[in-house]
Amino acid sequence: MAHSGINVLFEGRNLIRLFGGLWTTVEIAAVALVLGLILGVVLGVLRTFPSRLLRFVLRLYLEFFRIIPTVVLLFLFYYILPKQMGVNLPANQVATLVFALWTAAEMSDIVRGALISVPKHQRESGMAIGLSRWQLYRYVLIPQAVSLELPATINLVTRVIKTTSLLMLISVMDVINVGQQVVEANNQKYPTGVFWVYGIIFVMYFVIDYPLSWWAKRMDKKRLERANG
């Protein structure tokens, strides 16, 4: 068992490095989600306004981030735009920016869908008692839309976390990148270590994502039961 593959995890600081990479992954995802969700709510509300020009511009923004693969966006913001604009940002900041903008685009569509799903009579009742547009959104539409959009929002969060596996492509020291370095450095001594390294990375992602996915499904099920009940 001297060279058992599992020992690669306890060689030197390998396990600590993996958890450090996981922290980098979670930190980037968390900051991007906070910024993206806030911006997405604002953009989603704006997309329900009557202005055709505003809706058209925001629709283009959504389609840009929806159609272009995330890996292309990372390369665009990390390698191409800095050279063209003369601005150099650390890889972690570029990753946070890209994921925040992508999250905002997707969240705007979730919020818009939830807002237009609020029963029409609720909007008419608010207008009938003299609420302004902002009061209507604040006290009537947004509170009711929250329960409608929450399952989809949680699913978006899990997608963002899983997609952080692409961060190694722009040299971010995330858990995938650290894992790759551990495997390469110990490949000769622990030929089967790759299975244990990527196995524990799988467990890390599973522990983070599965509870969120389960929660989203449970909430969606309860919402359907209330609607049918």
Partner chain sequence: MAKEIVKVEHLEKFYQKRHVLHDINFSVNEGEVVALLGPSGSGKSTLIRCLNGLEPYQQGEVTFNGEKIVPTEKNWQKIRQKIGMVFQSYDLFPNLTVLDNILLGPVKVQHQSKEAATASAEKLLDQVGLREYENAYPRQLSGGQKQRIAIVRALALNPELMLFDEVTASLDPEMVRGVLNIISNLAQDSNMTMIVVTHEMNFAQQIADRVLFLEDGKILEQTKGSQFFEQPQTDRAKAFLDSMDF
Given for the second form:
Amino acid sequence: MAHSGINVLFEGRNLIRLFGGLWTTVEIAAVALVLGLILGVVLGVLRTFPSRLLRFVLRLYLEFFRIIPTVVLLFLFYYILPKQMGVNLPANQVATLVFALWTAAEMSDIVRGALISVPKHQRESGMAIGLSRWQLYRYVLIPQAVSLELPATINLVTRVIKTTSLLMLISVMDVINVGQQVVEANNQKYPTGVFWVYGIIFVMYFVIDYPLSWWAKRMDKKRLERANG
Amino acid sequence: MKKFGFKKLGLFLGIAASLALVLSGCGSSSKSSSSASSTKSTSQSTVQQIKKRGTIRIAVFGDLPPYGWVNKQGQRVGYDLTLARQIAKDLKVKPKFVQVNANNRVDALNSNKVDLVLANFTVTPERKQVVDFASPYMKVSVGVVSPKSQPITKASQLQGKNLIVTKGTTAENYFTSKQPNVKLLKFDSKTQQFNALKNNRGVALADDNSYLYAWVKDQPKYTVGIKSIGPKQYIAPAVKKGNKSLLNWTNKEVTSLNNKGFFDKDYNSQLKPYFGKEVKPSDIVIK
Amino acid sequence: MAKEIVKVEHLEKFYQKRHVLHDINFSVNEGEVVALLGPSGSGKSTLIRCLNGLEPYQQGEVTFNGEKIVPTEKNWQKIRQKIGMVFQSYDLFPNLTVLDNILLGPVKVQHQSKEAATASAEKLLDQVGLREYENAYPRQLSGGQKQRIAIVRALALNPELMLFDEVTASLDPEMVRGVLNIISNLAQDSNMTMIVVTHEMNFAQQIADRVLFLEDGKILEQTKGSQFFEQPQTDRAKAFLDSMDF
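Counterpart to the form predicted alone, namely the form predicted in complex with its partner chain:
The next block holds the full complex; its first chain is the one shown before.
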């Protein structure tokens, strides 16, 4: 057994397959994030409106997606809803849908929090120059909320990317699932291959997530400097 | 104010609906991955419907060599996979593989994600309640592996000792219900359980005997001291409960393949390289 | 007879159970400067905010330019373009430059062309001596400068009425004079109609044509400016003026 575990990565198409899995992960995460963040901003804005019914419904939506673990949501949308309702989406679409709805729920709370922390006087000053509600959000409230919320949004993005590792549970061939295949196929020949396979997956996630969280930290620091300066 | 809110609620519902549309829209235009099937939903998959569709969706393992796994070229191979491709060929349709794990084989059938499960699926009375099994194509029983220096050859030698098993396996099930005096040390994966044996955490390890034969082939210090314990277990294709059409077709297919000697060939190409000489085709293949 | 810009009749306001404005009646004519005076919590700010719909009221009528206002959000939004308001907290929009703060109303609400609006904004900035700051962001300005910009922002809409709600209350003392001068000039040179809530009694005495004295949500007296400070008609007003020590 003189095989060094690292060679498992260079056998056949193993490395290419891992990158293929990563691409699936990134594709799902990216589409889900774009849709989820846009929907989240809209929902967050609606949640600052005075209608109680609307706020209640959206609050319910948020709590549903926040309380129920993502694994359960994936199972629910992939296995249970089709059985009950006859909607049968393929795994990658279910994954995108669940992650988009989850992102939207969390984002709506971030946006709402940022909007209500914009001082009341800003809202009144905007109203006093005759801005409509839409213009008030467009030119005054949302731009100010965005700079408040950006670090939290980036953190949400990194969380969503990390959580895509659950996708293998609904048969999505993401990077973790491919990694599992490689590990189990080479267990006999490369008993230490598991460290190298998960090691490279760690590096892949790190390369994607670390710059984001670094950016979030920097933004937050800048914002504090500006607020205190 | 209230009225305004309702109007916005409508807007929200509209957005949610269009989101759903966008999702299903981009999904169908994008290439379908090897695992996810983008076939239209049908509540039943009769043989006729499968033929009309041109594809049969089969649940397989992706990480259990030599039954269902992915080789370094990225191809799905294994004993189950060879059978799966033969079935698709005889139906004159293309196979579409959906990778499952042990826990979601039943759900994949019931939620109509797949037509057929060929994933080392052991027939048990509990599972018979929720899916329909066709004629079995493989048999296994529990074996016990131990170091050659201190071999375990009888169940009596295990009384009061630590026996290593993986959670959810037939071996765990058998020892829990039939040999309550054996202390079980349970692990989550095959890799973990074999490491535990090497570290002498238990006197022996129990698992499907075929799997143990494969393992000892590379481990000269260990031996399968108990080749078979407890009742034989059968591995069979499964279809959604009530899918008579596909069930009958699969039964006939298994019989016909048996007559043609297909399973011996499958054994020789997929399993023999793993199991070595200690195992004979007749230990695994059903005659 | 001078044109009536604002008329308030039998206005009543409650915060839940609390009755904060009682049967308010007054009117303001074109070119007139009315000061709203009274102790803290007397309802001055609440009243002035009712006049452009920032606070809802439960009963009564507000008439603007001879038209009774049906108090819906849409109607108020239209009327607010004609009523400029400046607040105690100098709330420029921190995400926009000085010039963009000023242009937001004329361009987005009144749909003036950007060129025309910029030209008049720059003229106004010249008048308050802040032209050089047009591309600065609010955080680069002092409180007094921000408040002067806030006045310009309100004026840029060519309002027919200006509401000033304690605009100098949170300024450092050395900044107060500059802001008050701008308001005085506006009254004298431009003949702007305005309602001013203030604690600066000297300033009120100097510019007010008429004083409304409020206490506990009621108008206790309406007197000509010159007369109010010399000979207030009620004991409450007298006590108030004595306490103000100016």
